[in-house]
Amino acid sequence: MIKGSPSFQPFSEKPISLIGENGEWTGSFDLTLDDGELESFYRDLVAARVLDERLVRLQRMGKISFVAPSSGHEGPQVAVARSVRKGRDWLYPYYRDTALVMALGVPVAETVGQMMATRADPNKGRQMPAHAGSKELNVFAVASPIASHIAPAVGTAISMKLQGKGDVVVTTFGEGATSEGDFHAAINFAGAQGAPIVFVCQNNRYAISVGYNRQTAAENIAAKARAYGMPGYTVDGMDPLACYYVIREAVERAREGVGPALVEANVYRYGPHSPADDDTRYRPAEEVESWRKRDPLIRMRRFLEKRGLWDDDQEKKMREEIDEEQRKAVQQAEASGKVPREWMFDDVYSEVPEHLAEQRDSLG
């Protein structure tokens, strides 16, 4: 389908995966990214590490009220960024996508500003952090209830097969979301439909503290897809190059109107589900370390590092260069300012209400 690489198989036996842990490629047919390109997508993914590090500090120094970590999720996240055509296609991500939005383009700074609530937040102040969103990249704003948001995606991806203008959908949601009635509503929908829509799972396999046996029944999530008469593709969520070329094909199979397809993406959630979560409760460290050694920087690295396109000295000087452009956007999203009580009026009304305005101006 998309040429210079093959099409994968649905319901396959094991994982897709394209490098192995020491850094070797191992799939069947010749790489179309150029080592410029290849360099650029192992910096999205150090650069959503570094920011997913620099957004928890914020928290515990009481910057931030909340935040879902994301660190063992950049693989997918961004490759779904590199599958679409920005500012065209569509995306309806969750709260654990930062790695995603980053990767498409939204600054830092928005990002940050949204978590603090401050005037760089283009949300206003008016949704809780982790809840990213943009106009101008056709992102639809994080939604706190699980799997909610799939439905809207399912409508605005048979709006598009309405218009014929060959755009495609993305929604990205975590394993626990398969669970909900939303989620087959959706899909069941969207197969019957053949709408131009992508399901990416990323599976990391807890649901808060909920494991994955407990969750379902399905041998794995990829497998749910056959009942909705779509693909199901399981792909080794760590291994960043078969995140990307699965989930290129995926909607480039959209786009050409062969329908929707699943996509589920093996992952690892380093962190806990949040602050308010003790994950030493439900998940032993050696499990954790175990999934640290499958790393996807570090096997993008080593896989760079095999092709003569990367050394120490790069790694160091991009790191410097991506915590220097951090910092920056976080003294710019503090700089801004608190959100003033009188934006929480705004864009509801094209003209406010009468009783409406007279509680703004109230508040002097």
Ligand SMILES: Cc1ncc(C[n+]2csc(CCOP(=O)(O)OP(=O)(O)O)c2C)c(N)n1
The other form holds:
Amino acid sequence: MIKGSPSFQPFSEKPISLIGENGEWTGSFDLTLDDGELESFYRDLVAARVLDERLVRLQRMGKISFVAPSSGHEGPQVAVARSVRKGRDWLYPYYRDTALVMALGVPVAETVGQMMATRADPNKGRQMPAHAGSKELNVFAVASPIASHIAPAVGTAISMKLQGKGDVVVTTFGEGATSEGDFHAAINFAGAQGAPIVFVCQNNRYAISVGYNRQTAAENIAAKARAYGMPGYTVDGMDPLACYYVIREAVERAREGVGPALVEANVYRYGPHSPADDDTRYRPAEEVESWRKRDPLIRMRRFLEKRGLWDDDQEKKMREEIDEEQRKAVQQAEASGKVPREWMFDDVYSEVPEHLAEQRDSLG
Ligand SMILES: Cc1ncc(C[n+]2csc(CCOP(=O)(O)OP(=O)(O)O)c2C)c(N)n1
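Starting from the form predicted on its own above, please write out the structure of the form predicted in complex with the ligand.
Below, the chain from earlier opens the complete complex, with every other chain and molecule after it.
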């Protein structure tokens, strides 16, 4: 057992939840977050939603070519960001993790700069949009092939174990990724090696148009952990505090050398898979609406209100601040200018070979 942790039962039938749908605390242990931490947690959730809606608008305006909407996924993403030691632990996220990188501290101008391929992009415009990465914060640059980042994440975790510094890796992915061989090879090896890694599956029930029941016959994703010799937790992903406490426990467990864990957070993506996807063709509007009623932001806000920490005025003020911050960040990203073409030759060789130097110079 991990010191000071509530210790959750793995392989529960019902998803683990700590906030009831009306905002009441239903946990069997005392909250350890103080009022300020709870408020800033809520701010992270709201800021992520506001940014997601802004990115979708920017895509419609033709300023971004691709976006992977993250609204509905905020709970586990913000929970991961709040469970790790920033700049020490390692993150291998996927393309839908905008809320995660934002809550971790990647500046909005950097995220938007990446999306727009401007000079504000630390990836120098050489990635698809929605492919974050941060050297300072140990965020591995997102890879487009599904599940291909999971094996390198395990490799990093084994390396952390060998170095013995107590650093942990967290990797995230959708349930579709668990159908890939890469996932199974990687998680198997992590189990065998006792690697300090937490696998966080954001199960939004669809891999583009492929529904959960066509993806796997397993009752849930967490059950798969049994075969790999690690605990598997099913969490109500629309309950931000349940995501936080379970993920934090899994991270601390890994840090103390107990080994890896798989956390499945049941979320819902409200938007299409990407702008190229028409989700009305494969899921009824009533289904989307019914999940919207369980919205993580509404749940957290009710929780704060019940504790006397939040009211309409605070909400209005916070939303105005967030909106203004993000508006300025977008301006900053745009003002930095498009990435120069010659940047594509950077960072490949320590010394640019003659033929590449020639090609670079021929760009004019
Ligand atoms: C190896 C590979 N196969 C197929 C694709 C095309 N593709 C992109 S996203 C996606 C669905 C992934 O679904 P999931 O892992 O559940 O994550 P979600 O997008 O639902 O969050 C697919 C099939 C890809 N990028 N890589």
